[in-house]
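Heads up, the chain below is alone and in the form predicted on its own; it's given as structure tokens.
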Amino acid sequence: MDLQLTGKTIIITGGSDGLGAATAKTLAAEGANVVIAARGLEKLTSVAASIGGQALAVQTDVTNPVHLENLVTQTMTRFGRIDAIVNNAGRAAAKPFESITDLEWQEDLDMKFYAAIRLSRLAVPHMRAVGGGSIVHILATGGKTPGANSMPSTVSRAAGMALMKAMSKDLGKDNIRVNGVLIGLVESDQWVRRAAQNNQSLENLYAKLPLENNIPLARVGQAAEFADFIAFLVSTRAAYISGCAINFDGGMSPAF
């Protein structure tokens, strides 16, 4: 299937490793120009170099509005258009309610919620100028089914889900589609770090996680599978999909 992404320009935050980097490489392989944003310059430039001339690396702290403005400016200077953004920046933060400080709440919301608002707001006029586009918010299944000791992440992700739905209503008239992908257990650097901290092999950890979390497909998701799904979702092949919070979790979540 031709995803018709050749010549399109897509911004991916959190693009220096893990799911963001995998997505950037897949989109580039489909012919898109990719703009990858993250705080760590060394990893960022390495990913961009592995892709080649279709990639632009922009060192960005997504919690800083000035950095986001620079990200969009550099994108337009280099490629002259924005067709999609993937709001992927974020990290897990899960603690009991009473132990979370105001600062921790604010930091989580700034990275996972306000960053998506600000970047989307900056990109929408450029999408409108090319006749439409796609915005994908990367969320987590905990946004639908928050558990004990799961804050602030689950609350930020639930807010992101409401943002996605409301944006899809506002922007549909401009042919701008907005969706959310709620990930469960998928290959990423956080599991590499956890395996190292626990002095166990990554293979053993990936074998245990599906059993501990009752994943019906009995395995952890692959980064390449995630990237393929995002590529489809931002493409015109998904032209009638908008306002959806889609689980990417092997059937783990009890919520639709």
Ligand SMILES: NC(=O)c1ccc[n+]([C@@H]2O[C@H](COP(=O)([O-])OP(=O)(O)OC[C@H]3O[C@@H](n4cnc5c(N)ncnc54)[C@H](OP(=O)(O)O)[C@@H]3O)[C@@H](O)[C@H]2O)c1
Second form
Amino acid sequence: MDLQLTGKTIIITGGSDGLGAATAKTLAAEGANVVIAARGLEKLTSVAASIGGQALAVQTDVTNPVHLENLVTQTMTRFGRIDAIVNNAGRAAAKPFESITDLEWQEDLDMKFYAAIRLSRLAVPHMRAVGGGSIVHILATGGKTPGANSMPSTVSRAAGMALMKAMSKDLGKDNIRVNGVLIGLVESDQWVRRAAQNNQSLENLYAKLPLENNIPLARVGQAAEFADFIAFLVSTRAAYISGCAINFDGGMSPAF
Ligand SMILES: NC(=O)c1ccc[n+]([C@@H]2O[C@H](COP(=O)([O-])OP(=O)(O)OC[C@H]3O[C@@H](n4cnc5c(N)ncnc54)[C@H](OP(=O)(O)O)[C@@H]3O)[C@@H](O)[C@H]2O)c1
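Hand over the structure of the form predicted together with the ligand; the form predicted on its own is what we had up.
Now the full complex is given, and it begins with the chain already shown.
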């Protein structure tokens, strides 16, 4: 199936590592121009260099509104259009309720919620100008099933789901589709760091996670599988899919 992504321009936040970097590589291989955004310049430029001329790296802290304006300006200057954005930048944040400070709540919401609002708001006029587009908020299954010691992340993700649904209603008339992808457990650099912190081999960690979390498919997901799914979702092959909070979790979540 030809995803018809040639010549399209897609912004991926958190594109320097893990799932964002895998997504950028897959989208570029499908012919899209990709703009990757993250704070650390070294990894960002190295991922862009591995992709080549179709990639633009823009050093960005998504919690800074001025950085997001710069991201959109640089995208338009280089590629002249925006067809899709993948709001992917994030990190794990899960603690007991009473131990979370106001600052930690604010930081989590700034990164996972306000960043998606701000970047989407900046990109929408450019998508409208090219006749439509696709916005994907990367979320987590905990947004549907928040458990003990899962905040602030699960609450930010639930807010992201409501944002996605409401945006899909507002923007459908402009042929702009908005969806959420709720991740369970997928191989990425955050698990590489976790294994190193715990003095554990990565293979061990990936073998334990499906057992501890009762994943029906009995394995964690692969970054390339995630990237393939996102490539489909941003493409016009998914032209009638909007307003969905789709689990990407090997069947792990009890909620659909
Ligand atoms: N992998 C999983 O199993 C899993 C499960 C549930 C949810 N998720 C979500 O899926 C997304 C991708 O996860 P991942 O596993 O690929 O994570 P990762 O390997 O840790 O990569 C995170 C990316 O986000 C960037 N980032 C972090 N803070 C940022 C900021 N303030 N501004 C801009 N970029 C920022 C990082 O680069 P810099 O640090 O250099 O900025 C990096 O490129 C995240 O939202 C994560 O919460 C993943």
